[in-house]
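Just the one chain here, the form predicted on its own, laid out as structure tokens.
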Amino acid sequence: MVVTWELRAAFARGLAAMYGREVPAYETLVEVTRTINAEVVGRDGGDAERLGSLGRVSAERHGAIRVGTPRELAQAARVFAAFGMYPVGFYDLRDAGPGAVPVVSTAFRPLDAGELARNPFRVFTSMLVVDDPRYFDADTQARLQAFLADRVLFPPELLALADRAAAEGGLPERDAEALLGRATAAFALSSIPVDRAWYDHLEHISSVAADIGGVPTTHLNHLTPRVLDIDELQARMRSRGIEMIDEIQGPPAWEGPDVLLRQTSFRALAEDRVFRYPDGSVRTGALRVRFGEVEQRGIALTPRGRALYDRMVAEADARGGGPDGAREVWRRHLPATERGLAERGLAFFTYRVAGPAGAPARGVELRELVDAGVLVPEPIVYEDFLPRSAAGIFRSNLAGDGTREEGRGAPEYDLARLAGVLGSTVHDPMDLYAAQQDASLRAAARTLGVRIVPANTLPADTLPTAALPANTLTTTSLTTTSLTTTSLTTTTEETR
């Protein structure tokens, strides 16, 4: 029996081998990434591995695919479930900045810390919003719907094997090989001729729309390794003559803790494709749609921390000054230590028991246990994505800005509607991080035989609410699990 996590690891390896053949520059990206990771660990020792061991970071990948309809998205979910990957988070890239990116997205990944440690493969999956009139007029919508209804991305044999693997927690070796072969092939670049006129029509609207609705199959859009120093990665790739996007997406580099996610990529490369032209001729041409992305992951922020992050981004945008200006905003408002993040309830941590707590008659404040070295906070890695950064990567690799007619009503999507499309739960990443933190504190309370009580809440930040962008929650409206939360209290009776 090949169990679920083994299937997932093999799936990631199979896709990497396929993508390396299709996009040779990806192999260069992986080579440079591995070199830098080894250097950082050699220089910084254990500190470099606080957000994942070198083995995990070196093996880690996230892929990206694009589908056209709710039916295709639901089928993709069935395929990924075979590998223990489930939908987490909702991302609306339509309004995540300028440019035409008419998709909503989720990420399929393992849910619990143990499965993530075994293999954290994720696939960021975007669905074209065909019925958004800002992008597609009635005629184009009708043609798109007809085109997408006729194609088959995931054949019945693949879906049947995937459903079995999901239900049984794995497959016998021969069936596992069949599943892996069919699943990998489903994301290979197709050699079927592309209708040039139809593709060009969609590309005028959005390169992303053309890459989804202008081709007969889906394909792996990028495969992303994880690096421990993304600034060094950007410089080394450029020194090899590989064109990188202008700016690293996400938080700026600074001397404090890495938070959330930073991403960069080499620009989309010209790839040979076969086209069918209006006169019936079939000729080879080129498309630029696939690129090589790399990421550096940081600490997961709580809802309170994410609200502060949004406010800092808004202030940095208003001030201008690029990365230098953003760094100044970070230095003024974000704690410069992991401990500061924990005390202000801005980031998620697990808590490891490192010594005895004694036998207090009453409960002990979490902060006291940390100060005494009884509990050691360990940061939880951010496993998810940022809409602004994802859209920024997409836009940096577009053939053009595309078109979007403002002022027209757009269909609304959120996490709940996406769950309806999939017919299953779309997990809120904040809930997953909070559960991981809560579980560690409950276990610590049982081990120590004490009641862990919350401390007084420290202010998250002094940034005025006037700096908030529209529709952003203020920190005062948010609760969090942190050194200050009441939700992590475990009573003495529970420990018994």
Second form
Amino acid sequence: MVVTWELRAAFARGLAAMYGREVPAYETLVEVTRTINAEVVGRDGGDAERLGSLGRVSAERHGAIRVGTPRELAQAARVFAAFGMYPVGFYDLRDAGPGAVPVVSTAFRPLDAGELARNPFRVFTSMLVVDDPRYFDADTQARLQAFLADRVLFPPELLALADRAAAEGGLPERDAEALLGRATAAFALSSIPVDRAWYDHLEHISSVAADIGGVPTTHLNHLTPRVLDIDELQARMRSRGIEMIDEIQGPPAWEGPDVLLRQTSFRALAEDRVFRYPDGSVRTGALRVRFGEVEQRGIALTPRGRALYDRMVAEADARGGGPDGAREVWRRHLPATERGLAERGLAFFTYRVAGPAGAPARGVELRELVDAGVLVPEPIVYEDFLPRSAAGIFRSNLAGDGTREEGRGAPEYDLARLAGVLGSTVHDPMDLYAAQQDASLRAAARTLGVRIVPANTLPADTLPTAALPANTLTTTSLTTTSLTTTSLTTTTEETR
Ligand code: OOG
Ligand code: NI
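Let me have the form predicted in complex with ligand OOG next, following on from the form predicted on its own.
Below is the whole assembly, all chains and molecules, this chain first.
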């Protein structure tokens, strides 16, 4: 039996081998990433592995795919379930900044820490919003629907194998090979001729729409390795003459803890594609849709931390000054240490028991246990994506701005509607991180034989708290609250 995580690791390796053959520049990116990761571990030792062992980080990839319809998305979900990858998070990229693209997205990934540690492969998956009249007029919608209804991205044999693997937690060796072969092939670049006129019609509206609805199959759009020093990577790729996007997406480089996610990409490369022209002739042309991306992951932020992040981004935008300006904003508002993030309830941590608790009274405050060195906070790595960064990555790889007519009612999508499309739960990333943190605190409480009270979180920062999430839970019961959901009304005077 090849079990789920082994299937997932093999799937990631299979896609990487295929993508490396299709896009040789990907191999360069992986090679530079590997070199930098080894250097960072050599330089920083154990600190470099705080957010994931070198083993995990070296194997870590995310892919990106794009599908056209709810039916295709639901089928993709069945394929990913075979590999223990489930939908997490909802991203609406139609409104994620200028030049927005007509898709809504989720990410398929392992859910629990054990599975993530074995292999964290995830796939950012976008679905075209065909019924958004700002992009597609009635005629185009009808043609898109007909075109998409006609194609088969995931053949029945693949779906049958995938369903079995999901139900049985793996497959016998021969079936596993068949599943891997078929699943990988479903994401290969196709050589079936592309209808040039139809592709051009959609490309005028949005190159992403053309990449999804203008071709008869889907394909991996990129495969992204994880690097431990993205600034160094950006510089080194440039020195090799590879054109990178102008700015690293996400948080600026700064001396404090890495939070969330930083990403950069090299520009989409011209690839040979076969076209059928209106006169019936079939000729080779070129498209630029697939690119290389790399990312650096940081600590997962709590809802409170995320609200602060969004405010800092807005402040940096208003202030201008690019990454230097953003760095100033960061220095002003974000604690410069992990400890500071934990104390202010801004980031998620697990807590390792490092010593015996003193004689417990009725409850011991988490902060006291941390101060006494009894509990050691360890950061939880961010496993998800950022809508603004995703839009930035999309945008910088588009052929043109496209067209969008404002003033027409847009169909609304959210996590619940996406769950309806998939017929299954779409997990909220925050719930997963909070559950992990709570579980570690419960385990610590059992080990120490004390009740841990996660009270007295310091104010988030010097920004007015009005814009931060309202305090939803003030109970100090460990099972229902976490360090992140304690009272926001606590003031500095009240804390020791
Ligand atoms: C997805 C773009 C977003 C990320 O990592 O945020 C993305 C796509 O191009 O299909 O990959
Ligand atoms: Ni990506």
